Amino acid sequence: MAKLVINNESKKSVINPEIYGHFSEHLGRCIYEGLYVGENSDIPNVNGMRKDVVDALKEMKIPVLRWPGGCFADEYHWMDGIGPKEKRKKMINTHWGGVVEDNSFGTHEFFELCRQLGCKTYVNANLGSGTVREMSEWIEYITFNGVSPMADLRKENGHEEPWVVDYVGVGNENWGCGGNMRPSHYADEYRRYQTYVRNYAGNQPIKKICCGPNVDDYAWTRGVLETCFDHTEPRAHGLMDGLSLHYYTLPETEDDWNYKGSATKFTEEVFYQTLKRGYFMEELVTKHGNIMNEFDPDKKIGLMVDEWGIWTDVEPGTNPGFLYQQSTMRDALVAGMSLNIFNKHSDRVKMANIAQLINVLQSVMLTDGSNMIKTPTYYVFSMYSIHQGASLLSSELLNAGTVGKGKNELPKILESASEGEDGIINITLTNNSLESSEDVEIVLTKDPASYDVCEAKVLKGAMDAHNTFEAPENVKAEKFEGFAKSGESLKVTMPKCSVVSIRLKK
């Protein structure tokens, strides 16, 4: 039997409710037909945006979104995305499908959604192909509140009051599609452009994030920093507020990004590679974490996870540009064990933004017309919520095993527990375990016996198992009523390829 141990004597850091975003970019069918649909559309809407949508994603308790990219925010120039919609400059969208972007969908439509959705805003601009005016002038229209000529403009446009911005990304992936630069370069970019992203007076300061490394790329992440600490006092501390981690776990590919294997076809082989492939989560955060406590011995600079998750080949006959594809339990465990890993890395780990948000990787919700389902992924992100704002509580799993072979080979659990301020302890644990349940003894260090559980959910199913638009609860979180208390200890029965959450009250 694996044995968990949780010191609940002792808080540490607080789990950022923003380790629970999403992003969202124009590509595909995840702004447009998933979020948006116009105010005209015979779809349920408020404002143009999708009520069942909307309403499910309040539900999950959403925290921050991303947008508009991406590749797509270096090359996105916001003025074409205001003023009145049919005079809006129409774009070729070269990195997505090669489809016609209207701009239907700009700065104001992203504001009203996170309006309606009672979230943080996090705007990614344009280092690659924009300028530092550009980015200059954006956040006067968002935030400005006075007499200035953006702040006129965002008048004219039907918003006399700011809106508050909380996060900008300067530029997107600029090792890559946002320019293909070296990270001394980008670095002397960044630190030119993040000075215009201005905390106008009485404003909310804005949290600045620079664009940190692809996957392993230890150098860009060292290069970046030692540019952007170099001549600067106090030790950066208002240069930057993050730095932006990408990592997606393909499933099959090796070195042939054209085949990274099926979303729902799939070996138990191929199973356990992806999971291990996820748990490589585990070494970058460590690792890259290592590098900015170098500089940032204080952690005052947070480590953002703005695209992560599983990336599959297409669902067969959908556009190869849009990115569209299902989402098993494969998919859910893999969301589980990431987000146990950036909870537990908490100190360092400030945000992150599983991509994408509907109809696009690994999204939470897919659409079909008037249609919508919620995916697996979907509820690991409701069952983790009750970790936002939580302190993380020190915790030791023990005798737990492994999964998979060679090099496949995982722990078979991934855990990780929080108090929240109404003294409630969290507990969220994946079993990764295609052949067995695992049975785990949670032993708390301080008052064991007072502790009584107030809720606990499943969600679990064949490791294939997911939905569809004729059978949308195939896969769903459910109560679970696998535990039992012994003594000062509580026995919890996980089933295979699983993810449990678990509440404890006095």
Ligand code: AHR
Second form
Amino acid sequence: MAKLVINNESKKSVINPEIYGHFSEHLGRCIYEGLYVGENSDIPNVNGMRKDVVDALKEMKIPVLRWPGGCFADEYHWMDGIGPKEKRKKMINTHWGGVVEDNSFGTHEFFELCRQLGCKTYVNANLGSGTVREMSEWIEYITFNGVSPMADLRKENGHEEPWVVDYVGVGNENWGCGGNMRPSHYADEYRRYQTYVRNYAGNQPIKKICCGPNVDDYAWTRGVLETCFDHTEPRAHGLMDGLSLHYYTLPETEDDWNYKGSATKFTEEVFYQTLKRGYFMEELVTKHGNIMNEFDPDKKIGLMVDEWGIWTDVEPGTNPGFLYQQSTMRDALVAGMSLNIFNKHSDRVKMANIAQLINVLQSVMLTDGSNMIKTPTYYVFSMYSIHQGASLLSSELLNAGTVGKGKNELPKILESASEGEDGIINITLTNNSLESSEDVEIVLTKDPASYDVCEAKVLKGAMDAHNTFEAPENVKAEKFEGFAKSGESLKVTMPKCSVVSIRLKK
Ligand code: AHR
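Let me have the form predicted together with the named molecule next, following on from the form predicted alone.
So here's everything in the complex, that chain up top.
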């Protein structure tokens, strides 16, 4: 039997709630239809935001939302998205499906959405095709509380008070769609742009995120840090608070973006291959983290994994530029594994944003007209929300074994544990096996007999199980009863292909 030893004698890093963050781009039906339907829609909405979606996201405890892209961010000109809607500029969304973008969702709508969600705000500025002035005026428009051209414009457009922007990304994927830059060039541009991400008097400091690497481009990480990590600043990390990392799990062909494989129809071999590719996140976070340690041993800069998740072929018959894909138990396991990895690296990983929130890539929800369904990934985020703001506990799995064969071999179980301010111990586990259930003995190093299970949930199903508009609750989190506590021992039997959360209370 596998044994999970949890050291509850000392707490480690705090698990930043933003690790459970999300990403919304002007792409396909993410913003329009998914989040925003407009005030005049028949779909129930509050100030244009879908009520069903906002309610479900609040219930899932969404902590932060990144917007407006993605590749779209480096072509976005924020002034096109303010003022009377009928006067807003229309443009072609060249990156995503060549459709008309009418800019009816802009700055005011984004901050209204985040207000309704009660989440932090992450705005990604345009470095690739914008100007320093444009970006600096955007920050002024959003945050300045006084008399200034941009603050006055905001007021003219109906918003007297400034908003709070928690994070600003200075460019997106500037090694690719954000300008095809070399690290040295981007790094110089970053230094210049970030200067004008002003913190106006009385405002909370904005956290600045520098564009980090694509997957395993370690040269980019090093190159950018060499120029942008400033040891001479009073705050050694004065130029940046975070470095982004983007990594997508492509199920079938790693190097062919035209063929990634179906979201719902795949073999067991592809299932394990996908999980193995998802598990690559462990290596990426470790290796990029090691480079960051050389510059920033005190871990003041966060690694912000602000795009991650499974990227499959689109659903048959849908616009290839809209990236609309289904989400199965395979997605749930990749989500559960990744979140466990982020928790375990929470001394360095300070934010992660799964791509994307709704109707695009590995979404937590899908919509069809007025209907909305939650995906298995939604339930993983909901179950794992118990870790938000808790302190990591070190944990070690013994005798758990592996699944998958050859190059697809990976650990059978991935886990993480935390302790909240309330003293409750939170444990989340994935059983990556399609073959067998797994018994795990959970051992606390301190006072094991005095803890009892106070809440336990399970998400399980066949590897391709998913929800549809006809069967919306085919896969959902349920009460978990597969455990037995006696004295100091807690034995958990995890069903095959499952995600389990357990909470222990004194
Ligand atoms: O999430 C879809 C796209 O993937 C984003 O726009 C881009 O940043 C990444 O390449």
